[in-house]
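Below, in structure tokens: the form predicted on its own, a single chain.
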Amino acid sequence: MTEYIHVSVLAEEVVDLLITEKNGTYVDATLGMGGHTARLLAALPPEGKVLGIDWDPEMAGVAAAKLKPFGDRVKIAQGNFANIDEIMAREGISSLSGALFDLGISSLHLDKPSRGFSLKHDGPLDMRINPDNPLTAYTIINQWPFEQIEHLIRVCGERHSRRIARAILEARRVKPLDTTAELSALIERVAPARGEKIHPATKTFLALRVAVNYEFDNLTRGIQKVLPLLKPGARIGIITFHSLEDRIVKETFRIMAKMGGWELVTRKPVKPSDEEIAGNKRARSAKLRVIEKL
């Protein structure tokens, strides 16, 4: 059995910036493999508790095994953080001392070929965080019209969006595109990298993942739903990994502070140190923003 190792980014910074009430209850809305939750619980006294939420049932199971030593100080709920109010009601939790959203994709997703997230490993065009989700990357690539595919990848920053979308439609007329390797090779042929550091298919793969998992909608809903559940003095910390997500968080926090009742804790995003990036390349694009309820 393969053991997937995931290094939680900005873990020290999360602990330092998120904890304001030692005996409080916190939510890790993107539990993943439990790294941030373990760090929070280790920093809190025995009275401090964490509710961990993950949309992926496999991930929730991995985290449950890892966090077993913390006993009843941690509750694990399988669900989407866009429904955080319903999940908390179900778990009998009425208020929070802090909330963490880490919007990165776990190493389990990236390194497990069958999940179809990675450019490095050949797998089916899937990309679902929750396997019950009916929409897959295969559906988008093989069934969506040219205009929708082109718009989706252009919005995620792909400047060759028309060329890539056209090539996808031409290829699928011959046979469906089934795997990540097929799609990646197709994009590499029609939009080769010219002195760029990232693979030419990176932005298209990002766009597919965002669309399949409704990431921007869920982020907006998750923030809206968690606000009334936070006590005065509680903080929200959000870690983003690309500029589109960061823009949503930055703008949302700015509006919250302007309307009153909230204060920015981080005027500029907190980024990983050079040391952390050297030890974990996936941390390099991470940004943490924090806001506090007055």
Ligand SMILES: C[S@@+](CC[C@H](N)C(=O)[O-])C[C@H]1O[C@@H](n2cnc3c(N)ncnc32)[C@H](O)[C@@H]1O
Second form
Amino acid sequence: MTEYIHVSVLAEEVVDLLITEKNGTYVDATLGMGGHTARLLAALPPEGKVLGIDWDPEMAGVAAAKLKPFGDRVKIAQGNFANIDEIMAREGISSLSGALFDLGISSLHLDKPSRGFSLKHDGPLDMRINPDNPLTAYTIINQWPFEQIEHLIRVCGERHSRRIARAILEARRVKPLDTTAELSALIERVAPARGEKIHPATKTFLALRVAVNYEFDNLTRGIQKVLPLLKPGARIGIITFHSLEDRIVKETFRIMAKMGGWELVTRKPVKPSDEEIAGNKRARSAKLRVIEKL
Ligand SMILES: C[S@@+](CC[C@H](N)C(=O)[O-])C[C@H]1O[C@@H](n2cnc3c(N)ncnc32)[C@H](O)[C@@H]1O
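Alternative state: the form predicted in complex with the ligand, after the form predicted on its own:
Below is the entire complex, every chain and molecule, led by the chain shown above.
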């Protein structure tokens, strides 16, 4: 059986900046394989608890097995953090001492070809974090009109959006595009790399993932829903991995601080050290922002 590994990003910084109440209950809204949750629980006394949420039922199962040694100090819930209020009500938790969001997908998602997230491994054009989600990357690629595909990949930073969208429409007239390898080969053909460090299909793949999982909408809703659930003194920490989601967090936190009742803990985002990046390439684009309820 394959053992999947996910190295938690900025783990020390999360523990240092998020914990303000030793005996509190915290939410890890993006549980993944439970790395940050384990670090938080290890830093808290036995009274300290964590509610871990993941939208992906498979991930919630993996984390449950990994976090067993913490017994009833950890509760695990499967669900979308955009519904954090309902999840907490279901779990009988009324207030929080802190909330962590470590956005995006886990290494397990990337390493498992059948989930269709990876540029490296061939798999179906899926990309759903929660397999019950009705929308897949296949639907976008094979059914969305040119304008919608072009707009989606352009706003995610792809400068060859027209060329790529046109090639997708031409290809699917002959036969549907079924796999990640077919899509990435097509993009490589029409927009080959010219000295860039990233693969030519990276931005299109990111755009598809964001759209399939309503990632920006979930982020905005997740932040709004968690605010009233936090105690005074509690903090929200959010780790982002690309500029579009970082912009949402930066702007939301700026408005919260301006409106009053909230104070920025990090004026500039916290970034991983060179040492952390050397040990975990995935960390290189991470940014952590933290805000505190007054
Ligand atoms: C970067 S990983 C988290 C890794 C985790 N912090 C760790 O240390 O193992 C992000 C996780 O968030 C989950 N996720 C993404 N969007 C979500 C959402 N809207 N609600 C709940 N979980 C979500 C993904 O399934 C993935 O497992």
